Amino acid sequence: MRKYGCSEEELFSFLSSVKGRDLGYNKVLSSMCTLPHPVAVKAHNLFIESNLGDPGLFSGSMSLENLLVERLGTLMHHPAAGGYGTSGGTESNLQALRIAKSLKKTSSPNIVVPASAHFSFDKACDILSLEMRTVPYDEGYRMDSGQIEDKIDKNTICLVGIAGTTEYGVVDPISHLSDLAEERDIYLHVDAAFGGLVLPFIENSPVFDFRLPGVSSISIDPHKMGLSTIPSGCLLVKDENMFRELGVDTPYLTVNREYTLHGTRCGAAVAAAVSVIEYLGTEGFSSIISECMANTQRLISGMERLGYPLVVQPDVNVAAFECEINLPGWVISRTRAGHMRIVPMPHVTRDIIETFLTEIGEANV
């Protein structure tokens, strides 16, 4: 730490130069985050000092968290869902597994996940000392329904399905998982960090939410397709009493017990997430999702016309191709199988798609 502070002008000159080294989103085609909506930024700044870890001091902020849970619970067809604002899918997934582990006591607990599972489950299993059993893909890069039961035994505490996989944008057979969860009395967690704010706005999309009776919890990330500020996630549970499994005493705060993972929690991000939901409504979200899906289909048709086959038809705005080109100036990513992966987020406009297709076409000449 320097002995004497610098001037504000010097400080922000330094910060501007540092920020200049960050990549802008203009040619970023790999990220599942996007530019936050202006109302999210404004709301975030308005609640910048809010700490949801001490709700008695910030009762207004807590009311916004309750509203966020109610709005997302209703979107998931369960207005009475319990929940709270998390830092994102990693925390939500970890907390869901903590609940599952507490609900079913066994000396050798295991969970069953698809091969598409996000790496947050690796972290969670390491922290919680859980065995992770992985079900291979089927031909559509979804969890192979025929192999799930082979992984389940008396020590299985949780089944996991993904609604909008990170690599291929597909939805696992959540309905089948729900049936198994009910038959075997096993906790079912749905990781809808990405698809949770996409699938409800697409006609005839696969059912993945609380309409399925076996679903116990769902993770959703407003900082992805919710256009909120980072970090912003939400964990929803079918019965809020499930959170009692996580409660710890907090004697010196304005509440006596809490069940969240973080102690100090960012109220600003919750305010930002609620603000976008309230500002856009279902019509606004439907319009944004429709545009993203249209851009995804344009990308698919353009790539296939150039001779780069689509690996699998996605359920959300993620597309993977058999293409080995790494186009200079563009940020794409690759799946574990080596396929080119592109996510047409709201910042990826039709003009950006057309420019990318033109340049990749020229690179193929």
Ligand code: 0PR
The other form holds:
Amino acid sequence: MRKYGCSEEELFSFLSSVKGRDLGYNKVLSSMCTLPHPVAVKAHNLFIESNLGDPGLFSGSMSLENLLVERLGTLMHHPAAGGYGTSGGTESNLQALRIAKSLKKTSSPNIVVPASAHFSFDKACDILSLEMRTVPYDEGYRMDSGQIEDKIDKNTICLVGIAGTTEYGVVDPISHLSDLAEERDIYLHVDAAFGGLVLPFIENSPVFDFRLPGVSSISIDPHKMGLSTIPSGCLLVKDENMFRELGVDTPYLTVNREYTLHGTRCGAAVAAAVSVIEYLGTEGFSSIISECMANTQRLISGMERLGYPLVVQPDVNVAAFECEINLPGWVISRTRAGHMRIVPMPHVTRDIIETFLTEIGEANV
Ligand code: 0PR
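Follow the form predicted alone with the form predicted together with the named molecule, if you could.
Every chain and every other molecule in the complex is listed next, the one we just looked at coming first.
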């Protein structure tokens, strides 16, 4: 640390120059985050000092967290769902597995996940000492229904399905998982970190939420398609009492027990997330999602016309192609299988898609 602080001018000129090295979102086609909505930024700033880790001090912020859970629970067709604002999908997935592990005590617990599972499950299994059993893809890059039962045994504490996979944007056979979960009395967690704020706004999209009776919990991330500020996730549970499994005594706080993972928690991101939801409503979200889906379709038809086949028709705005090209100036990612992967987020406008298609068309010649 310096002995004497620098001037504000010097500090902010340093910060601006450093920020200039961040890529921003302009030609970023790989990210599942996006520019936050202006109301999210405003609300975040308004609640900048809020700490949900000691909710008695911030009862206004806590009421916003309750509203967030109620709104997302209702979107997932279960207004009475319990939940709290997490730091993102990783924390939500970890906490869901903690609940599942606590509900079913066995000496060598395992979980059954699709091959597409996000790497947050590797981290959670490492932390919780769980064996991760992976079910291969079917031809549509979804968890192969026919191979799930083979992986389940008496030590299986949790089944996981993904609603909007990170790499191919598809939804696993969650209704089949729900049947299995009910039959075998196993906890079912749905990772809808990405798809949770996309699928409800697409007509005839696959059902993945609490309408399926076997679903125990759902992860949804406002800092992805919720256009909110980072860090913002939400873990919803079917029954609020499930959180008792995680309760610890907190004698010197304004509440006596808590079940969250973090101690100090960002109330600003919760205020931001709920603000976007209130400001846009279902109409606003539907129009943003339909634009992202239209851009995804335009990208798909453009790529196919150029001779780069789509790997699988996605359920959400993520598209993967058989294409080896690396276009300078663009940030594009690749799936584990090496497919080109593009996420048409709200910052990826139609103009950006057209420019990308033109450039990739020229690279083709
Ligand atoms: N579950 C799913 C289905 C996800 O796609 C992700 C993140 C997570 C859980 C974990 O969420 P958090 O990162 O919020 O803990 N998927 C992307 C990834 O990490 C997110 C991402 C975001 C990737 C921005 C790139 C990027 O620039 O792969």
